[in-house]
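What follows is a single chain, given as C-alpha cells, in the form predicted alone.
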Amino acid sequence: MLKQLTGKDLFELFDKLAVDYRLLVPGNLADDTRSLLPWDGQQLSLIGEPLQRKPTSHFFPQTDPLLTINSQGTTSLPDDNEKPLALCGLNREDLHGITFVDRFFSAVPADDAYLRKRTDALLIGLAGFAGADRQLLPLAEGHCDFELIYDQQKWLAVAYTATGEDWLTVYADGSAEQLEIIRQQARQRSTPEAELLQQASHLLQADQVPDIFWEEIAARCICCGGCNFVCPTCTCFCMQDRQTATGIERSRVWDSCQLDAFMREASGYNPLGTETLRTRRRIHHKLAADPHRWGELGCVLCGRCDRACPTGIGMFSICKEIVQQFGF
C-alpha cells in the first residue's frame, strides 16, 4: 500500500496514534540534538541528525524492574496497564536492530520481560531525503509497520503489515513512480562501510588478525562503556537486587563487555580478566560470533560507537584498521 501525507496529513496522523499508543516522535532537546520524545501535538523534527539513542533502549531499557518481593514473601510483576509504544523517525539501521534484538530475545526460552514491551508495539520507518542536510536515506524495506519517505516536497507513505495499513488507509494514493525513483537513488548509494566490515569479518573468521593488534587497541580504550551502550545489537545486562520501601526490587541493568567484573566469576577468576581479550571480545562478536550464530552481522552500521568512543576505536575505524593491516 502506497499513500500520500501532506504535513497536515501526518500531524492528524500522530494526533490519532497518540490516542492507542505511547507515540514518541524525534524532536530537538536543548542542546538542539535529536532524541525520540512524547508527541505533544507540536514537537517534530523528522529530517536531520541520526538519533543517538538506540532505538532498542524503549523495549530493553538500562534498568528494567523485573519482579518485587515485598515482606512477606510474595512476587509481584511490573504494572503492564501502559499503552502499547509507537516508535517514529527510525530509518533503517535502527529498524534492523530491533529486529536483530527482537530474533536474539524471541529464541528460546523467550525474554517475558522484553517482549511485554514489543509486543504490539507500532514502528514507523523513516526514509528518503530526511537525513542530515536533506541527505538520502535507504528505505528499510519493511521491518517496521509503515515507513514514511520524504520526496523533498511531500511524504509517501508505505505499509508493510496489516496494523500498518489500518493507519493509512484513510489517505490519498501515492506516486509508484517517485517512490521507485527514491528507491533506484538509494540502491546506488556508495555503502563502503558495509563492505569494509564484511572484509574485517572474513579475516576475523578466517584468523588473520594477531593477538598483538588487539593490545594496540585496546591501550586506547579507556574502558567507559559507551560503545556498547549506545549500540542498538548489544543484549548482555546483569542483576541487580535493591531495597525499596515496599521490598526487594530485582531488576536487570546493562553490562559492557568492556567493563573488568564482566565475567568476573565469584572466585576471582577472569577468563577475559584483560582489556586485550575484552576489546577482541567484542569485535569478535559482532563480526564472527553473530555471523556463526544467526547468519549475519551483529553490527546494523548505525555508526553510533564510533560518534560516542572518544578515543576513536568504534566499530568502522577498527575495521578499516584490520583491512588495512591485514586484508589481501
Contents of the next structure:
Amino acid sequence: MLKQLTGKDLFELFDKLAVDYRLLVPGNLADDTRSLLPWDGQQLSLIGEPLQRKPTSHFFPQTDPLLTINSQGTTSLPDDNEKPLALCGLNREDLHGITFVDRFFSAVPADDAYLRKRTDALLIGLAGFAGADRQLLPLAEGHCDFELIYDQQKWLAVAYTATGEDWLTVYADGSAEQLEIIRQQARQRSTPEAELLQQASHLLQADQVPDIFWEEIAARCICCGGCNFVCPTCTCFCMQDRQTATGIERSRVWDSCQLDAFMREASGYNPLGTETLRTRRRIHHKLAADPHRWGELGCVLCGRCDRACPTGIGMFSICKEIVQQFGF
Amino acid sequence: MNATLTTCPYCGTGCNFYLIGDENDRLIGIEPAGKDPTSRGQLCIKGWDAHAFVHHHDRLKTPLLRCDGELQPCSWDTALQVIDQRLHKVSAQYGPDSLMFLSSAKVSNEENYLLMKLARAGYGTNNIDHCARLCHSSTVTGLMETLGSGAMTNSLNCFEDTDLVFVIGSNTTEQHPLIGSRILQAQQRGTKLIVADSRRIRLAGQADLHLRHQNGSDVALLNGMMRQILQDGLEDRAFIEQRTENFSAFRESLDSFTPEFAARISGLSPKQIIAAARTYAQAENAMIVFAMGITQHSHGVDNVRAVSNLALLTGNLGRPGTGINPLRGQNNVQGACDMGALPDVYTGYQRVSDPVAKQKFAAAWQKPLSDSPGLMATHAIKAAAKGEIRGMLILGENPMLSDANQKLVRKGLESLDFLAVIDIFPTETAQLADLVLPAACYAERDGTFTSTERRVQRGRKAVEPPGEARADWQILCELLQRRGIPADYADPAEIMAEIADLTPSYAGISYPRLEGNGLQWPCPSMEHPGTPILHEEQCTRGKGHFSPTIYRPPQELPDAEFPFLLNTGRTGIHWHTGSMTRRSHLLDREERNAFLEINPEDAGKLNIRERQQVRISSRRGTIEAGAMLTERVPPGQIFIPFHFAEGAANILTNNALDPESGIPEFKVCAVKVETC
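Just the form predicted alone so far, so send over the form predicted together with its partner chain.
Now the full complex is given, and it begins with the chain already shown.
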C-alpha cells in the first residue's frame, strides 16, 4: 500500500494513534539532543539528526523491573501499561536494530518481559529527505508497520503490515514513480561504512588481526561502557534485587562486557580479565560470532558507539584501523 | 517517559546528562546531553550509572534523634528545634568559635552560601570549611599567592589547542574520565604527553615520557626541570620581564637543583629530568594538569608554587592551550570554595579580615560578623578531640572515611557535646550523630554547580525526595529563620540573586542566563559573556609572582619497621566514601571489596598471592584488604583506595598537615604488609 500525506494529515494521524497507543515522536530535548518524546499534539520534529538514545531502550530499558517478591513469598509482575507503545521516526538502522533484538528475545526460550512491551507495539519508519540538513535516508523496506518517506514536499507512506494498512487506508494514494526516484537516489548513495565493516569482519574471521592490535585499542579505552549502552544490538543485562516498601523488587539493568566483573568468576578467575581480551571479544562478537549465529553482522551501522566513545574507538573507527593495518 | 537535564553529581568535569524517568516518578536511566560542550553525548561509567542510587532503600527518609543511645525517628519540627537549640546552647556556653560547620562540595552553590551565612550571621563564627581542605586547599593557597586566583586557568576545550600536556599527580582517565579522554584524543592527534606519576596509570602508557618519581619528590623534579630550562635558555624572557615579578630570587633558589641532585631525590635519572625540561619548554603551547598527587602532601602548597613557577617561566599562561590546570574533584568543590564555605573568605574570596568586605556582608545580612578567620576542617577535628570544638553541623560529608587518621576523627566526633549530620544515606559519620536530617539528593532538588573550568551550571529536580527528606536549601532556610535571619526564598534562583549581589565574580550570573551552556566566572555583569581563560592580559593579582621553594621530604617515610610507602586515592569505579557508588549495582559489582595494589616483586617476597587477604598496618592502625598484584605500583609502594569502610585506607594515613593549607599527607605514609 502506498499513500501520501500532507503535514496536516500527519498531525491528524498522530492524534488518532495517540488514542490507542503511547505515541513517541522525534523531538529536541533542552540542549537539542534528539530524542523520542511523547506526542503532545503540537511538537513534531521528524526531520533532523538521528535519535541519540537507541529506540530499543523502549522495549529493553536501562532499568527494567521484572517482578516483586512480597513478604509472603508470592511474586507479582509489574503493572501492564494500559496502552502499547508506538514509536515514530525510526530510520533504517534503528529498525534493523529492533529486528535484531526482536529475534534475540523471541528465540527459545522467549523473553516474556521484552515481549510484554514489544508484542502490540507499532513501529513507524522514517526515510527520504528527512535526515540532518535534509540528507537522504534510505528506505527500510519493511521491519515496521509503515514507513514515512519525505520527498521534500509531502510524505509518502508505505505500509508493510495489516495494522499499518489499517492506519493508512483513509489517505490518498501516493506516486509510485516518486517513490522509485527516491529509492534509486538512495541506492546510488555510497555506503562506505557497510563495506568497511564487511572487510573488517572477513579479516577477523580469517584471524588476521593480532593481539597487539587489541592491546593498542584497549589502551585507549577508559571503560565507560558507553559503546554497550548505546548499541541497539547489545542485549546483556545483570540482575539487581532491591528492597522496597512492598517486598523485594528484581530488575534487570544494562550490563557492559567491557567491565571486569562481566565474566569474573566467584573464585576471582576471569577468562576476560584484561581490557584487551574484553575489547577483542566485543568486536569479535559483533563481527565474527553474530554472522555465524544470525547470518548477519551484529552492527546495524547506526554510528552511536562512535559518537558516544570519549576516546574515538567506536566500531567504525576500529574497523577503519583494522582494514588500514591488515587489509589487502 | 520524561527526561530532565542536569549536571552529573560525581566529579568536577561538569558533564550534563538527562535523568530518564518512567510514568511512576522513578528514574530508570541516564542519557548524556548530546550538545553540551562538556559531555558532548558521552559519559564515564559513573555518569551512565548516576541514577542507580537515587531510589536505594537505604536512603534516609525521616529525621533521626538519638534517644537512649539509639537514633530514632522524630518530627521535622522537633529536629529543627533540637539542632537550633543545641548549637545555640554550645555557643552560649563556650562561645561562637566552639562551633564548627562542615559544608559540602556535593551540594549546590546556593546551599553552600546558606550554610556559610548560617555559620557567620546566624552563629557569629567563621568556623566553616569543607572537603576542599582535603583536596585542593594547597592549590587555592598556592595559586592565590602566585596568580591571584586559585582556579583552573584555562578551559576544557583548550585540550584541542595545545601542543603538549604535562600531567603531574592526576590519574585523569579514572578521576576525570571525560577530561582524560580529551588528553588521550589530543595525544592521538600528535600532542606530546608527559606524565609524572609513580603509578603506571593509563595515560602513562600513551605518554612520550613517563616519569615515575617518588611520591613527595615533586618540588625536586620541578625545580630540577626549571633549572635545566634556564640552563638551556628555553625560558620565555619577554613574558618573565613583562608579566612577572621576583624572578631573580626564584632563579637563585634553583641553584642547588642540578639534574643529579633532583634525580637523587626523585629516583629518576638526570637524563629523564633534562628530557622532560626540554620537551615541556620547547612546546609552543603547553598545559599543566594536576590534582591530588601534587596537593595532598605536607608540602602541598610548595608543590603548587613549583607548578606555577614552571608555567610562568615558560610563558604558558593566558593563552588557549596553555595554563595551570588543577582538576577539581567533586562536582561542586569549585563552587563550595567560590561560595565562601572556607574559614577565611566570604563569597568570591573576599577576605573576612578585610574591613570593607566584612562591612558589606554585615550590612547585607543585618548581623554583626567576626573578622578573625575560622578553623580549617582538619584543625577542627583536632580541636574537637581536645574539647575546644563542642558542637558541629556536618552537611553531606563523611569525614569518618574521608579524613586522615580515622582514630583521631572518631575521637574528635565522639568528644562533641552535639553533632548534627545532614545527608542522604546513613554514613559512617551519621552513625555517630546526635541528630540526622534526611536530605534530597542531586536528582531531587534545583540548584547550581560550578565545574572545574569555572562553569556555573544548573542542576534540576527530576523526582521527589523519598519519605520526608527535604532539599538542603529548605532545611538551611528553616535554620536561618530560627536564628532570626530572613530566609523566605521562593526558590534557589532567589538565593543566586543574593549571591550575585554580593559577589563580583558571580555578579552577572542569574538562572535565566544559565540556560544553555552555563557561564564561566568571572562574570562581573549581566552583559558579560563569562571568562574561558584567566590571566590573559595580566594576572588577577597583577604580575605573576615567582615563589621560590625548597625541597622538604614527606613527614613519614618507610623505615625498617614500616617498609612500604602507602599511596592512597580513588579508582575510576567508585566515588570517595562509596555512599553512592557502592549502592549502585553495576559499580558495586565491578569493585566489591577493599583491595591494595602491590608490585608482584614485593608480593613474591612476602608470599602473597592474588586476591589473598593481607593485613596492612601503620603507626595509627591496621586494616585488612585483598591483594591485587600489579605493575601499576612500583616496588616498595602499595596503593589503597579509600572507598571501602571495611578496609578503610584512612585508618592508616598520616594527618601530618601542610602548615599553610592544612591539607593532610594522604599520598605518603609508612606501612607494613603481612599475610593474615
